[in-house]
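Taking the form predicted alone, here's one chain by itself in structure tokens.
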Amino acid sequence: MAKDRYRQFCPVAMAAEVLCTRWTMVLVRELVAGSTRFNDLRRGVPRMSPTLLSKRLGELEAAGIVRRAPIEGEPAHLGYELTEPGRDLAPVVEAVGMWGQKWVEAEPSLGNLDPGLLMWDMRRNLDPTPMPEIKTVIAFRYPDQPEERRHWWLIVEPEAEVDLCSIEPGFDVDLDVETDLRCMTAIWMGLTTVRKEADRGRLALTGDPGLARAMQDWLGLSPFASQEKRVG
């Protein structure tokens, strides 16, 4: 990191030395969002190599931002958790995300489509409150994607983490969602809504009518979706 130092006493420059290396802020976003296992962090930053992920985690650990700790419920396995300085980065991540949602043009964002990352974020932010208190399975199909990335399932059970599958889980499906990946990503980003895209014929919902009607409420939107876009 020495060659990247700004050599300024300014706190912004000093913080940038730690946080502005490639992928670091995106990794911090994942940690702030609650990912603790190495494999979960990889799913949140799928284009980051495992080698670089390990390196950045080591740098964050050396900077006192993360530490190794037993995973909750799995004391024999170590994961990564934010320290107090790391937790203080939560409003920084939120502010950067809100700024990007407000001022960065949507078209470049919608050019970076990734069904695995989208479904991972939807799984994490899904709100089961509007759903029935029984196991609920929602299948997503993206016909515009290659076969191996086309089918995804969200499995929601009371008092359990939402599960994401890319292989047929073998359960009855309560709601089928069929759309193209760009449309679903735009909904997730808050650039459009389920109802608008259904009315336009770009989103088809088949199955439980109650689940279909409540989709906008239970769908795991981006945490920045509430920020109004101010550019084209």
The other form holds:
There are 2 protein chains.
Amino acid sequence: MAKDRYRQFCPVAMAAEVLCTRWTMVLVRELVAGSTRFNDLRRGVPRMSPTLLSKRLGELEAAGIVRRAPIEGEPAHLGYELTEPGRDLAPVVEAVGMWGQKWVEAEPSLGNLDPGLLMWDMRRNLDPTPMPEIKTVIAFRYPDQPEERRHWWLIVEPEAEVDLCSIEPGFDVDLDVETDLRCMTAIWMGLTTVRKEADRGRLALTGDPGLARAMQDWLGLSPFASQEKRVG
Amino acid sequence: MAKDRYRQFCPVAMAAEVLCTRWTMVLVRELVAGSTRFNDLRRGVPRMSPTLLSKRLGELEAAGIVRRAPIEGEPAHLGYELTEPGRDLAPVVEAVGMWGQKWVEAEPSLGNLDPGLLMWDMRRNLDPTPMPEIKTVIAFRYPDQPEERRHWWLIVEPEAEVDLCSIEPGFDVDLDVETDLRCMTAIWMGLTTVRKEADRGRLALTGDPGLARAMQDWLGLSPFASQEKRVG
DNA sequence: CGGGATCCAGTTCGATACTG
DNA sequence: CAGTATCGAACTGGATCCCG
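For comparison with the form predicted alone, please write out the form predicted in complex with another copy of the chain.
Complete assembly follows, chain above in first position.
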């Protein structure tokens, strides 16, 4: 099957041969979102086996979508970098995601909860602008989750990438967010808001009141949150 | 594998679960292009087994993308009709196709020649506006193709669907087009033009001179022909 | 002819373990 | 950190057959 694929000259078919194999679209989303290291990519597609991830990356490289390039600051390691054709896949990912947000029912999506994925996405989209310009630590607690996936910390420092930990980082916590994973995911997806859920008592904020009030602002939502759902 | 798929709440992943299984994107392209009958769909995805086509249509129905509906004029038969979510996949198909047209090299595409597919697509996009308002028959001959795929006829009648035959329809032919399949496909894809190929002697037009002159106009090109290629 | 169902062989994928 | 190795399970494609 590897050799004879759709055998259609149509560009949709030619593109689908590369893009519409299992996991590829999700992997491309990770790449477009900015991950370049093998293990960072793994965090974005945790259920994909490393074997298959490696294979898919090889296929994307062969298709000219990614290229191996030294990781910034670590010249010894090669990461996976999008080429120009690869970056140009952003509209494809966007179209797929917008369609999904609009037409896939919320219930099945919220059946696929994963705190690691959620926190990894939140880490990426967090907007420090409305936060104080000092190191800020936000703790998330999901009491409905098993012990090892229950506690997470986001560490925001001016002029640096946001850090995500799943083990106590040892710093003072500025804001503590306690909620169930489903609720936090729904907020992230734009299906509800911090205020609504706080008012309903499904989300508790403890600590810096200013930080608590601004949560909806610094919490960057999913890139697709702006698209209204039309179903379920 | 059928039950546990990506297990990600991300809309890209939820959409990809339905759209990015093998053949599905190509099938959706056919549906978006307007085919509704099982056997019309087959002509658009000739290398897909009927078993798999049937299965995929069932999945699309379960996903709310198509619905069974009586075929116009044939109430006894049920066709596959796009629902509103299904019609809303047009931007996704468009994004994928535009990317393919822009970034997939021409050479591999032109290695997937198929006269049946090409003629089926041409039938669909032919624009009768610049043609005389009477029944017009155009014959295509591909001398490089095996006997049974060599001759094709498009029959254009005012106020009717364009008809495609692969057996002599018995009507007078108004224009005869003789070329190789690769050349005709490249024209259809917007990689070259009727005039260029005629000048190079790779395409011969015999019959009604007006019809011949206007060929580039009535020959509707691929929906992606307007996107310039950036590679090979 | 339209619209499938069945069966079989060949691939691909997922889970887990392991290595440089 | 960055991948390979392995093996059973699931999926795909092709051929064939069926039914109204």
